[in-house]
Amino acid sequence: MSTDAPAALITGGSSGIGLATARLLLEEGIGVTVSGRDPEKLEAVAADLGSLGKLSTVAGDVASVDDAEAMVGATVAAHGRLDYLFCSAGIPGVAPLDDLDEALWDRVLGVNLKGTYTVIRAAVPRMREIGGGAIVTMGSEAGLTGQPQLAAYCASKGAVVNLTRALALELIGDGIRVNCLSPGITNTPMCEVEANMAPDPQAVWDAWKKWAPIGRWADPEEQAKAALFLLRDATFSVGSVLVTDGGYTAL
């Protein structure tokens, strides 16, 4: 049975910007499901989190289809209706050419574009159900420009914003906003990742400190905020990229 409070399923919300995004959410008065493959972190999650409003969780990788319908039906059956979709999962990938193999090839697209493209098929007929809704695609300024040693992670993230584009415009006759966001350099755990991969992970972090023209990276509640903007506020932005990366694709 839909109610009349509005929800959101956020995929890959147990860390980074998706866990600052159900934050905000939750603080507006909007009740939120995170995903996220780990269940001992969406347990932290519930317990960091599930004072400030609604929240439910659900565990489940966005690569599988049967996955990422269950956490569309999760979402429905915890708050009677989906009004909004934010894909944040993904994956790094950093690996020069010859080290990138198909495993890895093969995962960081699976996460990054299949898994972005599973859980709008799958909500997209309970947003029409409603009338209605708004989606936001994870981009990244690496999806902008080529990096070297991030060929799968930019393939993956290029594509994202043209199926972002793609799907704007086929479901807007249906009431359905899709926008990207595309962050630049943000402290999460992501990028540690990314940056103990790298030889020397202390002057990657100091490499990424002096980054964008901003001088400093952002903060996951800084991009929060932008995702909020682009699934509640930004009425008119239909197929729009979203930058928000202190200037560094402006260069």
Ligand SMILES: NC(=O)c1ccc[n+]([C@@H]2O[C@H](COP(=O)([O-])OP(=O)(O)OC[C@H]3O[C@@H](n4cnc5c(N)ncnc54)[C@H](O)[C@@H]3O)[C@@H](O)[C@H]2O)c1
Contents of the next structure:
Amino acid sequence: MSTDAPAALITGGSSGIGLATARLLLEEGIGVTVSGRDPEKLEAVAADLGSLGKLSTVAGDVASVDDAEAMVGATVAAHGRLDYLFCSAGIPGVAPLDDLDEALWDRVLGVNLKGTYTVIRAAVPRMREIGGGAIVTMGSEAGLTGQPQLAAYCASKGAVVNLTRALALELIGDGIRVNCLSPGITNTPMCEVEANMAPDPQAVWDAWKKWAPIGRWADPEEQAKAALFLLRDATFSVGSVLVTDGGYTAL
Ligand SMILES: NC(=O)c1ccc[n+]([C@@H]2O[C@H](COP(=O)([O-])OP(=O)(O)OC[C@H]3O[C@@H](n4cnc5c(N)ncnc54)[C@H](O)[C@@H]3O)[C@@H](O)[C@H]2O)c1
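Would you mind giving the form predicted together with this ligand, to go alongside the form predicted on its own above?
Next comes the full complex, this chain leading.
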């Protein structure tokens, strides 16, 4: 079954930037499948956004090849096609090197880097079936700069940037554009998790609010607009990195 309306899979779409993007895409008439790990959160997403358009949800872990296949399968089952993939799922991982043990390293790289590869690999054949599509990976200002106590996160996001470039060149012949969104600090649940790992969470919170030269942090809705741009409108962008960091990497 193939329908005419375009459809998107958003990983990590039950909160933060992914959730804001799901809302925006639905408002723009794009069918959306949201994937996330927590079925209860997915139910809340369905209740919150279900009236906006054609929405489905699927639970799974992006670090699992089987779950990634299931996410893509669920998207095609719900919408008849897969045009857009937004790999928003990600986790932080704040630790000085001495505390960065193998388990934490594997977890951060497993979700942020491997979890991007798994879903892209599952999605590409379905995009080829309809003559092309667009993929947006999730980088970070921490993928373009080094930051202390964030070695695993920086490594994962830097790798995502170059994964994006490699796959962009490999897949553009199939009509599939691959680009990377690189946000700066954005007010999402991830920031809360990260701040709470610090000895003085409130101090971190306060610092982040004025982290970027623009003098504030981003709202998830601002990142969602950039994601939509790369997915749908940036028809000549291939292997690009769209930096939405309020000027942080311009310093
Ligand atoms: N918030 C920021 O300041 C910021 C800045 C730069 C980049 N990012 C990136 O943006 C992306 C979205 O983060 P956010 O800020 O919206 O935070 P968030 O925590 O709200 O969203 C991340 C989502 O990914 C999901 N997730 C985590 N591990 C997963 C797994 N193994 N399988 C499936 N889903 C999983 C989480 O459940 C959550 O819904 C992340 O990749 C993050 O690294 C965030």
